[in-house]
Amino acid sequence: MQPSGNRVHLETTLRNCVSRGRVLTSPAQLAGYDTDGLGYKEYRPDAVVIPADTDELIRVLQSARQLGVPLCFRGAGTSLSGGPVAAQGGIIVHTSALRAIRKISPEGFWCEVECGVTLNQLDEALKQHSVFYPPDPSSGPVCTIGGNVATNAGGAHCFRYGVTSNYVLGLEVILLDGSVHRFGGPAGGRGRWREDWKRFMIGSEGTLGAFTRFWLRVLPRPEKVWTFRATFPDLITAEKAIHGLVADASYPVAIELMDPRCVAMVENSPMAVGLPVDSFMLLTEIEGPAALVDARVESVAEILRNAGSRDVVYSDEAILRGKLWKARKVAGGLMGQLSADFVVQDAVIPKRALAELLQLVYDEADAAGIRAVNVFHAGDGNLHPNFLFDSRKPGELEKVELIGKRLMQRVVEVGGTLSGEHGIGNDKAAYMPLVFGPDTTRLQLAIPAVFNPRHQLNPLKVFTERRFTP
């Protein structure tokens, strides 16, 4: 924190940014900033502004130099991977003001949004024009747009739609020096916004600049939804079921899976659906015009059935259909309330190591009597395994740390990567030296040196060598 003297000066100084925005600076205020949705490491920031549109926004980094202090961006803060947290002290900047849908073009299919926008919220707005935005991370409801493109989010739907890069034509930025950039725009890199310099925005956890706006790509609502729920005795059949939905022509939109203990979990809750609870749950979904995936629904429920399901259950009526997906959506909010502490890791494999990495995951946790809970984008093999903790207790979070260590090593020498879509923040900027050496790194540090040269933006995330020294 920073000397009383120092608050005061800093409190005048974003004062004067903000005319109707509003700069909280209690011990009580600034409480609901010290850590994101990953919960067990807090930072507490010296201020947070709250900008009430664009230009207080530019007023506030054209402030920085004289402010000396880091800056932070931050959107709902339901990240996991502690990256719009004060990890150095100094400002969050919180940009929930923001949350305007300036546009939506059915026709060109594209819409133009706000940084604050949620994802239900432009959902909500995008059906009438029977269109929709196809990333969707389980924290929909509040997560921002902004937050989803600084880690490249993805969610359950990404097995066939991707992440969000492959969404974002164009990008509005505001630098540390106040200036305005725009990259890209509905025509992507083409016509007068040319410059596609939005593909080094986009992943960048805030280290770059300040998002202001984004060009989206959307894409036809499609006609008919059939999803099915079917439960495995065990990881092999629930692997067979999952390598032949991946090969088979319907191509499915969402491959997900639940581990028993996940199952049991679910269960033993006010929110049980009655699954078995000694079984593996796979949740897969199939949409398109009606007649084609009318036409496909058997063959998908065969293929489960052959793989060695239990039973099969399937619908598309809308109701039914949100019934089959509540286990799913219910998982991370319990893992909440059970737990004082947990982690969730979203380390990227090939499908072929999936039940080698379930198993250590197993073994590791089991090992360090540290509970441990998997739910999965199962589809294109990004596994979520959840480790449920008290950090009060001694050791237990040194206990998952090196849990986690030991899971990224090898995720790493099977060919995978560090994360799929919750991104680095400083949860997992220790494992960056698995994945890059030291030339690499330093490629990787000159790109944020050009725009932010003392690291002064979201210091200590991504690379522990970026910290900020006034």
Contents of the next structure:
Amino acid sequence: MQPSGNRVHLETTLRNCVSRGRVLTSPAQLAGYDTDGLGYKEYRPDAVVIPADTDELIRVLQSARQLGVPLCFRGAGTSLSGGPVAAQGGIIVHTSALRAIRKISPEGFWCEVECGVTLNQLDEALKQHSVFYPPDPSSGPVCTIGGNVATNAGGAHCFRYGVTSNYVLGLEVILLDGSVHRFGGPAGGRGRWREDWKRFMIGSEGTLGAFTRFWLRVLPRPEKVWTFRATFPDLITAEKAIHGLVADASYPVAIELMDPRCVAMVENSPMAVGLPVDSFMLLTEIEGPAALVDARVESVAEILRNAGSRDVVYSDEAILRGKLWKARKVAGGLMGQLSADFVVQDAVIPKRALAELLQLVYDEADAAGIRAVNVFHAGDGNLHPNFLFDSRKPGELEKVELIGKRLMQRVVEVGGTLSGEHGIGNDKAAYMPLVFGPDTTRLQLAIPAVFNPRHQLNPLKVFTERRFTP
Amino acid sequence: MITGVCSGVPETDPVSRCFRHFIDPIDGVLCVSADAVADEIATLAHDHNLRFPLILDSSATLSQQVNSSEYAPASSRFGAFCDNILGMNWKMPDGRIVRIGERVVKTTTGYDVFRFLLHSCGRFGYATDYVVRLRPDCRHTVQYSLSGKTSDVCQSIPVLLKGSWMHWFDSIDLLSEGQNCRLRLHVNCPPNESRLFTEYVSSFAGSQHLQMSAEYDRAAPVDGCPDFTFKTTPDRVPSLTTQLAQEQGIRATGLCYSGVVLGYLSKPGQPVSDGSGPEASDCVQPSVGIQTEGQDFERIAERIQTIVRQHANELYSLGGDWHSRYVPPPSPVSPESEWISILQKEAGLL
Ligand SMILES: Cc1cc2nc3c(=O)[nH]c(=O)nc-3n(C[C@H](O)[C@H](O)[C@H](O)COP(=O)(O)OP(=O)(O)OC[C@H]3O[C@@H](n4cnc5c(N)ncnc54)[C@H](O)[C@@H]3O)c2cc1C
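Having seen the form predicted alone, could you now give me the structure of the form predicted together with its partner chain?
Let us now look at the entire complex, which starts with that chain.
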């Protein structure tokens, strides 16, 4: 927090950078920016700016640099890792006004969008051209492409299609000095640059510059989709199904698993869909040309049955498909209703370590008296243990953090990684030494040294070493 | 107590975390030497009904392929090399070996140094081992060839790419040499599905005034490591491919959805269409593509430079680029030159 004299100066400077009404400083306004999707860690910014266009954004960056104030970019604030929060105070730049879809080229299979465009807004626009942009975080109705690129977001359908980095052809970034650079473009190459700098930008969590525009790769929309839901009495049978699907020529687009604790949570709620409460629930989807996917339906159902499911249900009809997805889709909302706080962890493991890691989650959570449910992208080995707790109860947050730490330690030991799609933010920055030794930490920190050497942009995120000293 | 199908085996050095060689058939990942040739990788994967689909030249090492182009024909379905290689052991310029990247298929843990270094062609060190992502091998393939008037072949491409079948072809390539061109589609599918593909392709060919022929159980196409690569947008591939192939002694392969044109020059005493690239000790070493291999090398480099000069500005204007094993990239100018110096100094990449 800035001393009050400085805050007045900050406010006046920012008001000179942007048009009227685009600087927020009252406590009630700032409170909306205290947290992200993590919810329970609060950091009050000194000011929030909502630039109307890139010129305003450039002026904000230049002023922040001159004032020596930390600066953090924010899309929709749905990050689950403590990314878009003012961990060292300062300014939050909210990108919500930069939301134009500038061009869609169905022939060139690309589109050009501004950073504040929401994922579902883009999907609606692409639909009219019979193309789609595959990354699909469940926060699609609100999350922005800027946030998606900055966290290299994934989603259920990334099993087949890959994550955001597979689809970013180019981006425009404004560095702290106000200089504007374009890395790549519709063709997805390096452009005139010798090196492929966009690679550092994707997944950089707002620590290198402000992304304003993207060129994204799109694909023709699939003609037909089949959704399958099956339950399994135990993990062995569920895993057999997962391994069978992963190896199958039908190339499912999504393979999602819900553990019995999560199934029970849904079934004991008004959202119940009639699943056996002690079961693992698997959802999978195939899509493509109608002739091809129709021919594959039986073989997918057979994989699920042969693995040990006795209730394989499937459909190609939109409403029924929605019903098959229902338990999966309502799970997140239910956790929010059932618990004052919940944290979604995000780790990727070799799939063969699934049983061990689930057991670790159960053992640790049970011993600590914390409720844990799992619903995750099983095809990719991308775990999402959810811990339900109450941060107002003394010691609960610490318990959850300890479980997170033990989990991450084991994840790395079995060959996995700390984050598959949510990013590191400040939630997991302390675990980075588990993954990076002195040589590779130096390599990692060389990147902000190029673009943001004093860590003024989004300090304390990704690496704890990234502290801004004015 | 929850029981699963299998348990863990260490695949990394406990201290350095560098990768050891392994294959994990469940995740479909394989760690091999960067000097492994495509055929060796295929053999390792084959026992598990898996394959590494991105192949430019079956006798070239993986690092030669990665350093000659970011894309191979099967990129149409599976993406670029950087989307099919997950991690690597990297030899830094001072000789230290570090691990870069992962052995799992997704990560947002830290900055993406992996993709930045993968195609840096020896400028910051080089890979000694790669962790590659394998895909299911259906053990049955069909290769379709669609030929006709150049204009008909070219006009058919956007129609083919628009349909939802496009994502099921491993490759959709436009092969062009002189006045001749044809489309090559390669499928890896279960035997019972090839009828569906054939029905679709033959009806498509008919609608586009093209003749179709099909070859069953044919190995995936390998055209060789290209002499140069142009990266553009998919809609520009047909014109760029045919335009390049009009030039004497050039064969061009357009990777239609990837927006890539691979160029092959005839070498002295070789017909252009034999598909072989130059003997490449090439891009693996820091002195990428600039070792002298005599007058032939210089002649080829000069020829490529001339071609690049004609097209570079248009490629750049779309955020595209070019790459050649024979011609070093232009020297960076400010601010890139400063960024590179800082990166090298701070990362210990000098
Ligand atoms: C209900 C729910 C479901 C979710 N499901 C998924 C899922 O399935 N898959 C998944 O990957 N994630 C998921 N998430 C997490 C989150 O939605 C993603 O991380 C998303 O990409 C964040 O987008 P955002 O616009 O909210 O970005 P924010 O949360 O505002 O910011 C995220 C990060 O990006 C940076 N940033 C934002 N905009 C810019 C910019 N223009 N320039 C530079 N940096 C910028 C911020 O500084 C921050 O570090 C979910 C979250 C919720 C709440």
